[in-house]
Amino acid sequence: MHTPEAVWREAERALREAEHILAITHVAPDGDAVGSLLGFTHALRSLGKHVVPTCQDVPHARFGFLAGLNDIRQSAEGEFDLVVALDASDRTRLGAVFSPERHAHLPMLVIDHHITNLQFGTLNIVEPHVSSTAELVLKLIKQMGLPLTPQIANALLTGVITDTQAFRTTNTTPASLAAAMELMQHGGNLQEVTRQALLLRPFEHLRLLGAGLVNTKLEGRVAYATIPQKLRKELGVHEERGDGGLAGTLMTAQEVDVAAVFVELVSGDVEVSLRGQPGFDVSQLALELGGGGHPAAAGCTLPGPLKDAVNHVLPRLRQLVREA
């Protein structure tokens, strides 16, 4: 699926019409929502432009090397002229941030790769061959004839290794390792990035993937782990959301398809973290269940109590691997 060039010269105009912009990324957000996020906010800020980034959870604290991030909002005050979403694939995933009643008569720019988007907006630049949004926030700013500033750089470089896993994922392309070269060009630090991104992470994610790992269950080529509030309170990990990796750790075992790490929210839903293996599409259930994502990692949230939920979804992961 590819943007027609009309909708991304109609795009550029919305852009360049409007003075107060609401910029939103998905809840939970991961690497390339926050620096999708923050190189278009960085971009259109050089115009002139009244950008509010927003995320309704705080981002964490691993991204702090990047310029900006104590500027992202959980809430929108003010007026906007118009509203862009960077990386969600629905409007749900713009969390409690996008209101209906005050941001629904707006125009609104989507842009994100994710083959499950809904194409919700009043324009829709939609494109599930790109590694990462941060790579048509990147094409964007260029057509545009902005600055690529080392700030901007560092940002969209996050969302380039951060969605491709330092181009070990199946959806690294040629022009994903093109556009590193380039941000790298124009001051983007990749080891840098990686390292912050990437590789480091704090001591109870550690402590939270041990504990996964011991209660993972291997079903045939179906694994799958369930962490409750019970263990994260007796772990110590302050964190609400997140499985510490381990969704993504299993899928380095040898004997593994398809993952499912169910992790019990304090409201008592259920966050699903859904992986699959070259072969296995995992995003299209993801979607069914009312989620989203791509073809080799998605997830969704389903209400609990977290048996229900592991009841609900294995037996679909089981038919997928007969049906592959």
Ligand code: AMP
The other form holds:
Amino acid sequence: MHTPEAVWREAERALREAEHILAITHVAPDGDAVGSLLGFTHALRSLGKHVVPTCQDVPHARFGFLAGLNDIRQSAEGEFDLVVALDASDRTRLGAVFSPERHAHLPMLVIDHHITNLQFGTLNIVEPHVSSTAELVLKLIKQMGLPLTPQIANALLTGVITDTQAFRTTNTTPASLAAAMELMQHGGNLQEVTRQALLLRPFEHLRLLGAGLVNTKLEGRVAYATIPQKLRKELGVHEERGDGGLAGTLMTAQEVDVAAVFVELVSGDVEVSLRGQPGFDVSQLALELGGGGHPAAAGCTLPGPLKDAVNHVLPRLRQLVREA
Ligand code: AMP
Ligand code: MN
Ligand code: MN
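Can I have the other form now, the form predicted in complex with the ligand, not the form predicted on its own?
Let's see the whole complex now, leading with the same chain.
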């Protein structure tokens, strides 16, 4: 899949014609979601556009070093003439910010890099071989000749660094390194971004990670763990979702080919994080389950209870390992 140059030019035209832009990134935003949203917002504002950056969920405080983080709103008030969806593979990932009644009639530019993207916009810049949505925003900024300020550079560098886990994942390409170099040359602080957005975390994440590791089961080459709400309460964890980095940590075991972490939400639904070693593709399973992602890292949300979600996913993971 490759986005034709004509679509890039149409996207530029749509952005230049728009005056009020609603920018939405995906629920439970990660570094690429926040970084591409803020980078895009700063850049389009330099053109005099009114841009409202939104996300259903409040971004994590670890992104507090990024300029404009507190401008991100959890709802979209006002009238718009263009919606821009960032780092989201389908409309449900936009969460409650996107209102079918108020926004479905508007043109929508989708900028994303998930292989499972459903091309849900009226214009779709979707490049699955690109490591982060932030790199696509950088390309758009350069195409449009907009100034690349240190604020924008740090926001976009956050996307590159978090989605490549500091250039360690299989989606890292020479282009990711070139993008990072360019962002550093324009004031991006690689060490600061890596430390703030990737390495530092609240102590409670470590507690969750520790308890999750103790709970982890290894069956053949499939590792899986559950994080019930009860466990969060026992550990005194304030955050209602997230796995403290458990899914990624399971992939550091030599004995593991694929991993799944099941997080019970307050609503009773279960957030599933899937991971695969190089050569394994968990993205299609996530898509079949109503979610999406990348070959090496994907996810979905399933109805509870936890046990049902586990029983639904585990056989399919075993099959995935058998077929590899
Ligand atoms: P996570 O396991 O939450 O770190 O997510 C890994 C990857 O899967 C990221 O690229 C997410 O954007 C994607 N992903 C996670 N959950 C979902 C979902 N419910 N729907 C679509 N994509 C998802
Ligand atoms: Mn993301
Ligand atoms: Mn991303």
